Every structure is written in structure tokens, then in C-alpha cells.
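What follows is a single chain, given as C-alpha cells, in the form predicted on its own.
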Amino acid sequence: MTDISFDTEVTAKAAESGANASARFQERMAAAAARSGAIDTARVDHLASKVVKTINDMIVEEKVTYEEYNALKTWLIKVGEDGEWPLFLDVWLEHSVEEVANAHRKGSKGTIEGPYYLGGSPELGWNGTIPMRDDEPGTPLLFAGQTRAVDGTPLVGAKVELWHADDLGFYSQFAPGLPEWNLRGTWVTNEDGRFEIHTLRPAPYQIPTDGACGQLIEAAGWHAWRPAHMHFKVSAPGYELITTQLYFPGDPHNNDDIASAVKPELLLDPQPNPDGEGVRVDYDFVLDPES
């Protein structure tokens, strides 16, 4: 693979990343809208009215001033200009949507998707190595397991999509200087439903702070850290797709993740890899049947 300088990567700007995230999201939603058909106006009326009423009630209760209102209006405009609506919504609201959407599941726990998912990553068989640069920094990680149904049936040919940030906290296609599919791949389980993913252990990182979301974080006195994590989408015909993230014990931000996405069931148990350098993790994905 071609070496690419890390110097370019660290010049990534929130506005550039945000604009890319917004554009990719709009593409996906346009395709989804074409499939979904008519809009349920009664549901839109109910939800939109409730949001507006809740905000107005808060304004009256907290006696919000025009100075505060205009500061909010200015900030909301900047969120749009920076393309950070996907980041804002995915960091501060998506965890509640995910909780509602997955409350019925009996299989593996889900969590938020986040703003940096891309479909169509390279397919690597059942035990391939994720695309990476020749000098990609990080501890080698073998992630192995089985994909099966809630009744224990191995799911042959299931797809396990993985994407994660590099050692500097950046995602390919959302920061300059990174190869197109860096640290993104799709594995197809074998005849036993098993997979072995060869990748690197990701590092904790801060969400972009030089844009509108960073302004909110600074003004509120919050931190911007996400614990180290790996993103997954796991799917098989006839079963519900699961979107999740997996985390590493001992990370200082597992308990105060800015995105509120960590769950006890999503913590891994890395062990020294007996067959090579780095660490090994064993983790199974259990899928619910489609209703």
C-alpha cells in the first residue's frame, strides 16, 4: 500500500469533516426517502408540535433573555454553516433514539452509529486484514468471534462491517491525507459463522472542537472526549441488522463519554495474542430474527 504523510491528516478542520458528513448523510436519506413512500403527516405534526412546545416551555421557565436567544440563533446558524448537524445530533441525541429503536432486541446490544459510517467498504473474506497504510501506527488487534441467531444457529455468510478511527482519532474520507478505505472493511462469515478480523487497536479521541460543536463544549465547560471504540454493523438475510460500538476496559472516558454511547455489555476483554504480537479479543454477535 502507498505511504501517505500524517502531516496532512492533522490539518483536518471541523467544517470540512462536517460538510462531508452532511453530504454523505443526505445521499443516504435521499435513497431511503425514495423507498419509504408517503410521509405520515399526523406523526410529524405530533412530534414537531411537542418539540416546539418543550422549547417554548423551557424559555418561559428559565426566563431566557433576548441576548441568550440571539446567541442561540447565531450558534444554530453556525452549526449549519460548519455542516455539523450530523455531529451535533449523533453526539447528543442519537443515544436516546437508539435506546428506543433497540429496546425489543434479545440478541447483542446496539449503540449509536455516529456520523462517519460509509457503506461499500472492501470485502475481505472471513479472516482478512483491514486496509491500512504501510506505517499505520497502533497495537495489532485480532478480533475473532461468531455470528449467530438468538437460538444459537450459526449465521453463514453474515456480513461484519468494521470502521474505526486511526491512532490520531481521524476517520478515512472525513480527514485529508487518508487512503479512501483506511481502517474500513467488511468480513463475510465462514461455514461456522465465524470471522477473524486483523486490525489495530484504536485510540481515544476528541470530537472536532474548532467548529460550532466545539463552541458549545467550551461555553458549557464540557469535555470533548470519546473513549477508544470500534464501530460495527452486522447483518444477515432474515435477521435484523445490528449497529454497535465496542469499547476497551480502563479507558478514562468509558464513564463520561460525550456521546453517552457506552454500555457494560459493550466492553471487551483484550488478552495477549498467543499466536502473534498485540492483543486478541473474542466477541460474538447475536442477531434477532426480522419480525
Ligand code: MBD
Second form
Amino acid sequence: MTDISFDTEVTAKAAESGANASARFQERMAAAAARSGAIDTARVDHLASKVVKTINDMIVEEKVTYEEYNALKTWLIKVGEDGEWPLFLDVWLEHSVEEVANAHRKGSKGTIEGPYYLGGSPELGWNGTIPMRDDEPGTPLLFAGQTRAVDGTPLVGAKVELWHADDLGFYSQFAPGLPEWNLRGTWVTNEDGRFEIHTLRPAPYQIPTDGACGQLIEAAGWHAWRPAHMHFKVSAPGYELITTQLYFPGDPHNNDDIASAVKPELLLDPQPNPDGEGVRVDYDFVLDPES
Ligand code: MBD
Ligand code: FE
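Can you give me the structure for the form predicted in complex with the ligand, which would complement the form predicted on its own we have just seen?
The complete assembly is shown below, putting the previous chain first.
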């Protein structure tokens, strides 16, 4: 495995991802805020008071010094300047929110969305090839399966959205210089609820190391790796949308993902593709009905 943090071109690209992630998120939330209701003052009071108390208790318990307090203040300011609040929150907190949100589900496991989703990727039928550059590096991967309800009913016309990083760990529309929809697509399941996605096997991934999050990782002696992963959103009218990620067995970071987003049910079982190049992997998505 190569350490990409010493490549300056790579580093410069990573720096832009934070600012783009913040801007895209703010656009989405502005649209959501226009639709949402009044603020629940009692709930905000309860949660905000608890956050403040938890941190105060920690400061007293750990006898945090002014030097440490000022280091924290400096770092928090930098997280904002680098546009890395989406990255920080999604890497270190989103997994708990997802755990709470999806505890009731009986269908396929979800996991975190992370900072790099975009809606509206190109529709590629039920068995199309993901948009990629002519010289896109990576092993061909056929990802085939069915979408169905927890009661076994095949879901015809379900949407399977996939997004993943390129071989260097870049997501299109976040890192600059990539075709608009590179390695992003939407498949619509056929009359049997089936899909066949033609893409490339993603590589192990490091979160951007050149901003505030990277600074924390280095100062704490942590690592920046996530296992190789593909992100999905799977949806059908009348069913709960699944946001998930799938992983490959044997990845050295399946057991210490920086984002704590791996679950045993999310490990794939790729095999040599009997009908073509590269690998084939079969995986079905099972959706819970909306309550
Ligand atoms: C990613 O690609 C990702 O999936 C997560 C969860 C955090 C940072 C970058
Ligand atoms: Fe990712």
C-alpha cells in the first residue's frame, strides 16, 4: 500500500474536498430547512445542555490546562477554515446517529453516508457501466443482485445509486479535475428486481490528511485509513431508503476503519468473473416497508 500523503498533487486536490463538501451540504440543508417545521426548544435545551455539561465534566475530570484549551480553540477554528466540519462529523460521530436511526430495521444493514454523496447521478438502466475515464485505473467489477422487500417481494424499478472514489481516493465534484459524474451512477432494477452494475473495484482510502482532521490524526498518533468501499443508496416508493457501504474481505482496515462504519454483514465475497474480466460479486438489498 502506498502512502499518498506525501504526493503534493494529491494533497492539493484533497484540500479542495473540504470546501466543496461544506458547500454541497449547506445547499442540501437550505432546501431541507425550507420544508421543516418549528424548532423544538425543549429538545435543543436538553441536547445542547448535555453536550456542554459532558465537555465541562471532562475538562474538570482531566484537569485540562489553558494550553490544551487554547490548542482546542485553535484547532476548532481551523476545522471551519478548512471546510472540514462535514468530514469531522461524518468520520467520528455519524456512525452513532446511523445506529440509532436504523436500529428498528429488519432488512439490509445500513451504515454512514459520509461527506461525498450527490443526488441526480446519470441513470444507466438496470445493467449499465458507471461513468469513468478512458484510462481509469482499477480491476473491472461486476456487482449483481436483486432488490426486494423483507417479505421477499422483488422490487421492480427500485433505484440503486452508487458512488465511490477513484484509485487515488478522489470523489468527483469534490476533488477538482475529474469528469463531473466520474464513478457515480444510478441503476433502475428490471422486471425481476435485478441489477447488474459494471464498475471498478475501489482501492483502500485515506481521508484527506492535509487539513485540520489530518492534523488531529497525526497529533494523536492515529491513522487516516478507511477500507476500500462502495457507497450505495437504495430506494423504492413505499420503502425506507437504505444508505450503506460495502467492503472487501481481507482489507487491512476492515477492523480499524477511522469512520467506524464497517459491520460484518457489509463484507462482500468477490469471485473471479466466470464470464469476463476481473471480479464478480453478488449482493441483494432488502428494504423495510415505510411505517
Ligand atoms: C469518505 O469517503 C467516507 O466514506 C467517509 C465516511 C468519510 C470520509 C471520506
Ligand atoms: Fe467514501
